[in-house]
Amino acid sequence: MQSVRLLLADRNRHVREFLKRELETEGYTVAIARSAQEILTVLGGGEKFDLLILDLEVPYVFEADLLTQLQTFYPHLPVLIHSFQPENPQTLASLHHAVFLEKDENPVRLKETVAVLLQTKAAGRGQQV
């Protein structure tokens, strides 16, 4: 069986490495994207992911334009925003297909919407999510 492979994108590098090592304990593949700049290149070069998990905070991120282009470029990509809250959170998510989770200490709801949206994904109730 093909290995589940996701793509994270954090501000923080101790955040990032947290996160992946605890995505990781969960069996899923973890690359690593320290800007929108990078999130793009890594999308680009045709490596495939499962699900984008996106801090709206990494560098060169202008919200609605990154949104915009990964729904135009990449529309059967799920995305996690996982961020403190912006301002209309909800709006945000839904205008691009998104699903919002606020960032918390503790991993374990993300681990929980990982798992949901992946499963969500694989029974093909929608390609986005």
Given for the second form:
Amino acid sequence: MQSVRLLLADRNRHVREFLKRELETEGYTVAIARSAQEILTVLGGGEKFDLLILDLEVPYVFEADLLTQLQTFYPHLPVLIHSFQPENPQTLASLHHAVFLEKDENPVRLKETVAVLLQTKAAGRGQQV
Amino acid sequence: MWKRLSLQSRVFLLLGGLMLTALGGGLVTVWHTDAIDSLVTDLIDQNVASYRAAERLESALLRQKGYVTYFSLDQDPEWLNRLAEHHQNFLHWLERAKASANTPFLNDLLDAIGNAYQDYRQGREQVIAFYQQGHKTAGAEMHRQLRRQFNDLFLLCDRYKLIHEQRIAEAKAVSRFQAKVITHTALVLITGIAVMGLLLGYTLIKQILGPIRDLLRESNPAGLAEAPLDEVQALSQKVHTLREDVDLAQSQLKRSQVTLVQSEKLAMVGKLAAGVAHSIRNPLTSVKMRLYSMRRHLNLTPEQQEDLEVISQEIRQIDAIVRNFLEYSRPPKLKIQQISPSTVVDWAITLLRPRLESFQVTVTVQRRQMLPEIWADPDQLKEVLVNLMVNACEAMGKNGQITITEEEDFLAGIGRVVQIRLQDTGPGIPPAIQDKIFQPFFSAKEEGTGLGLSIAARIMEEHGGSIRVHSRPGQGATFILTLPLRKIKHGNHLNS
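Since the one above is the form predicted on its own, can you give the form predicted in complex with the partner chain too?
Below, the chain from earlier opens the complete complex, with every other chain and molecule after it.
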């Protein structure tokens, strides 16, 4: 069986690497991206991903209107927003097709949420979360 | 020209004119009356004396008539004596007349009378002599001629008298004319005074009393029904009140300017703090993650364990500061709902139970009944109470006591309010810093961010309420939270 592929985008290099390491211990294959452009480049590279873990502070997320683009071009890719509580509550409202998890130091909750999302995806192919 | 004069000049001019006219009129009248009086008196004195003299002269002449005839009849010398008497009388009055005669014409006339009388008298003496000597016929003949002479003389005297009558009539006419002049002058003056008086009155009413009334009406539209007796006094009171109002408004303006400057400064500082906090949060999270990871895997000596623990604690403190900064600069929107503040008090105590127990602090709630429901954000209100209680715990140390008193009150200017007092048994807050504790970034605590109380104050303000502190050193501190008891939903926050 092919391993589960995750794309992880975070602003902070050390956070990226830490989370990659943590998630890899769970058996996932983790690719990383540093900006909105990189996410789109990686996604457009032909490889298939099962989940995108996205930090909203990644550069150009809003400038490139990343979330709309994702929904348009990759409607079957679940998105997990792993971020600080946004300053503007409306930001959260606009992310209705994504799942939000507040970032903290404990990676256990991230792992749990990722597992739940992957299960949901496996159960109802193509269904939005 | 008139329009260009100031009101004061106009009133003074009119008043001056009025006074001058009245005064001048009075003086002229008095002077004229006096002049006429002396004139008339003079004329009358002179002419009446002359007239009397003329009359007596004429009468003395007439009385001499007949005696010579009587004498011719009975030769009685008594008639001659009587005649001599009247002769003396005539001479006397002729002298008097001469004395009072004041024109050459009258003098000439009197001279003529004197000469004619002289002639007549000589003739009469002749006639008497004829009669005494018994020449009756010659005497009678001469006597007849003498009568003609007498008639001429009488006519002269009569003329003299008529002249005086005429002069008196003239004097009368003169005085009547003068009186008329005075009357006319007086009429003109009265008209002038009346016109100026009316003008003055008009000016006073139209330009002083009217405007004063209008001002009063404008300044006091409610009190139209009761017009004040002394408008000027009322107005001066109004002006006084107005000036006080202006002073008040000015000081309020100054105060609000100060507040504005302060809040602008705070907004700047807040932005700065938020920026800093935001930037710090990212690497801080990374540190926290690595620390978490480390603690999972490391087998540490107790010393190393302690070091790590301290690092964790300090990082948590930094995290708390960063969160406070962010919250302070980006206050969450109030989620208003109807709730009894008593419920929020209970929640806060429940939430803090573990902390209170670790500090061994007892909390007493003095409550007669649940406070009425108000419009408030329970979470924010809870944060205020939690903040205050945590502060109290940290200030008191072990074995402290917190008393929470809930009550309803009525405050002038606000209306019905609910008040929650939190009283602790700590060291109290020095008076010098009581004003500052609600300012952001002011902290007297070792690990304070200086934002807890300022956030509490802002939350209270957003609820339309307030927070105050009352403390005397050594006697604990009492924080008083006041919230308005509103019937309608209301938030003071811009976004609510």
